[in-house]
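We begin with a single chain expressed as structure tokens, specifically the form predicted on its own.
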Amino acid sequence: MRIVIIGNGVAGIEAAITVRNREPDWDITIISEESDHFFSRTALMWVMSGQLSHRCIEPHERDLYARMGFRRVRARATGLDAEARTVSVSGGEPVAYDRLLIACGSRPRPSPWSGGDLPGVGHFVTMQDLEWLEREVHGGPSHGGRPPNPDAHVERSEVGSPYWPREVGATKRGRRPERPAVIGGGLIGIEAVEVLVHAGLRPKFLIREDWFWPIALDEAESTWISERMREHGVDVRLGENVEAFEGGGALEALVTDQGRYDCDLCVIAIGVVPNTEWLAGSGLELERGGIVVDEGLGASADGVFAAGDCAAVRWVDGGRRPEQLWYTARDQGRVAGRRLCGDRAVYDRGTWYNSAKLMDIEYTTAGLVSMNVEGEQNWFHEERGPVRSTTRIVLEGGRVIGFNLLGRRWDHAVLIRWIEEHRSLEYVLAHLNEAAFDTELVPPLVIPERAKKQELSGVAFSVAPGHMPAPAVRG
């Protein structure tokens, strides 16, 4: 049996390991343009800031591929012939398969503005984006040097690929940037801000919405994050729309609907889109750029499956679109691996959860938050004292359906259990510290009795009908 997996990310590698653990003699080929080794995309910022090496962000030993008998092809997939059961790759012969998993992930949403291709303008999503930003800011790689075989794909890639090397503005100018900017108010945006601040720069952070990350945070929560960014010298500019980039040989200025700014480095962080443009003409059914899959992650062609950021799965509102979440990609990869083995496995997302750190503020979410659930109510408490934190609990029909928590660390497993047990607000508030995940040096959260009895508010904020964002996650 010939198994081909396109993508070396968490979905692809989990599927490959699942198959190998079941079928020691099957032929498994992994096609990856981006990197030799699977790495944690959410940790790119720690490499950029010099706190971790590339080896540190690789979850597996580097001999995994040899030990598991995976054949690795560093090339760009350029087409699929589902009838002939072959995948075309740049600079090589088509790769034949009996069963195929497409786990090719996302690519940065491209700049919609003129001048977006100037040296000095880029993204912060791929391994090659990291290398570009390191060269812009540091003049070369950070701690531990470059990853293994960083340029192995170039001869088998194409201009326009998200993994194609990007021209560096600092090289054109002969100096490091002094007036950087970041566009886009999500997780990738704040990560870009943080690594620039860590490098001693003070970027402008342009967000077209009225507050930072409105698909995940309400105005009060977001205001705190913006305050913290400003304390670090970030020029947070809300409600401002970019119109163009300007420059000769490299980026020189950024034009918005509120002015023109000198700018010599810009990270565009306006989201990601499924990396599926290479499937045009393949006959596979796509929706919103994602590969439409059934409950078992089967695509519209026999023997073809999809998982991770590129797969359009069924959501709680009945629509189909990709889930661009790290842990759901992991779970999908495991299910896809079983499907590749011939099992009748079904993907069951379960209750959403996520955690991150926004500047130095802990963030935990679980369940249906910011989902615009009909009839939802929000209970909110802000703690000010030795610890600053916010606690938002979302209810529907008297039962808790979600949590949004800032400033403290919380155990997802306990929060999710309460949601699935349909616990009341009173029960959750009485037991909340059972979910605390802070160190013993952090005093426990004490909620005043008057706060427990506060009147509940309606929807914390609204999103457009039909648009129910995930608790957005990097990577």
Ligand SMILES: Cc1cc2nc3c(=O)[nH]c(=O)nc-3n(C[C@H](O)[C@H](O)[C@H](O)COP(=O)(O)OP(=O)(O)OC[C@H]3O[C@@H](n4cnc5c(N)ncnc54)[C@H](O)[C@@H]3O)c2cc1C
Contents of the next structure:
Amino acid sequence: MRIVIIGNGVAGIEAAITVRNREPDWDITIISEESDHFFSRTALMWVMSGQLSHRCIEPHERDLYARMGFRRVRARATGLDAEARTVSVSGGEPVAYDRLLIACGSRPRPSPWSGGDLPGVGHFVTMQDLEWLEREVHGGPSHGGRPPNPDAHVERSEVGSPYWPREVGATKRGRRPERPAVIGGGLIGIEAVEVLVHAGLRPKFLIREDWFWPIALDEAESTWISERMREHGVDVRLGENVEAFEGGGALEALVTDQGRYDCDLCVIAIGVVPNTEWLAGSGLELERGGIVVDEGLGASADGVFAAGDCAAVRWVDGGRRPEQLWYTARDQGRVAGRRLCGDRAVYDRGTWYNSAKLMDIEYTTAGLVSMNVEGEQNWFHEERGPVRSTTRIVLEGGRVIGFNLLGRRWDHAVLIRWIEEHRSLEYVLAHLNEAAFDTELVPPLVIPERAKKQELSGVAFSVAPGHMPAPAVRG
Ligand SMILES: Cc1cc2nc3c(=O)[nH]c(=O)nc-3n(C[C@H](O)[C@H](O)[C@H](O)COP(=O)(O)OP(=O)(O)OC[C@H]3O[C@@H](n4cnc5c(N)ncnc54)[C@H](O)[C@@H]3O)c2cc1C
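Follow the form predicted on its own with the form predicted together with the named molecule, if you could.
Following is the full complex, with the preceding chain placed first.
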């Protein structure tokens, strides 16, 4: 049996390991354009800030491929012939499969503005983006090392690929940037801001919306994050629309609907889209770029499956779109691996959760938050004392359906259990500290009686229809 997997990310590698653990003799080929080794994309910022090396963000030993007998093809997949069961790769012979998994992830949403291809303008999503930003900001690797074979794909890649090396504005200009900017108010945007602050720069952060990350945070929660960014010297500019980049040989200025700013480095973080443009003409059913899959992650062609950021799965609201999260990509990869083995496995993401750090503020979410569930009510408490935190609990029909928590660390497994047990607000408030994580050093959260009995508000804020993906959508 010939298994071919496109993608060396978490979905692809989890699938490959699942198959190998079951089928020691099957042929497994992994095609990846971006990197020789699987790495944790979520940890790119720690490499950029010099706190981890490239090797540190590779979860497996580098001999995994040899040990597991994975054939590795470092090239760009350029097309799929689902009838002939072959994948064409740039600069090589087509690769034949009996069963195929497409786990080709996301690419950054490209700049809609003129000048977006100037040296000095880039993204922060791929290994090649990391290298570009390291060279812009530090003049070279942040941690005294490069990934192995970073450019091995170049002959088998193409301009316009998300893994194509970008030109460095600092090299053209002959000096490092002094006036950086980040565009886009989501998680990748705030990570880009953080790494620039860590490098001693004071970026502008341009956000089109009225507050940072409205898809996940309400106004009060978000205002706190903006305040914290400003304390770190970030020029947070809300409700401002970018119109163009300007420059001769490299980026020199950024034009918005409110002014023209000198700017010599810009990270565009306006979201990610499925990396599936190479499938045009393959006949595979796509929806908004995502590969449409059934509940077992089967795509619309026989023997073809999709998992991770590129797979459009069914959501609780009935819509189909990718989930774009690390743990859902991992779980989908495991299910897809079982499908590749011939099992009748089904993907069920269960109650969803996510956690992150927004600057130095902890963030945990679980369940249905910001989903505009009909009849939902929100309970909100802001703590201002030795610890600053916010607690938002979402209710529907008297039972807790979601949590949005800032400023303290919480154990999402406990929060999920309460949601699945259909607990009441009174129960959750009485037991909340059982979900606390940092119990040794952080005093327990004390909620005043009058706050417990507050009048509940309706939907905390409104998101336009069609913009309802759950909180962790990156951008
Ligand atoms: C900066 C950043 C921070 C993040 N932080 C978090 C976080 O805190 N929490 C969280 O849950 N999620 C986070 N995410 C999202 C998370 O990283 C992704 O959801 C996850 O990595 C998706 O995994 P994947 O395997 O589907 O795809 P990817 O990791 O994108 O892997 C795609 C693979 O496909 C290959 N590929 C793509 N196209 C082709 C082609 N045409 N030919 C050959 N190979 C191809 C690439 O080489 C790559 O190996 C973050 C993302 C970014 C960018």
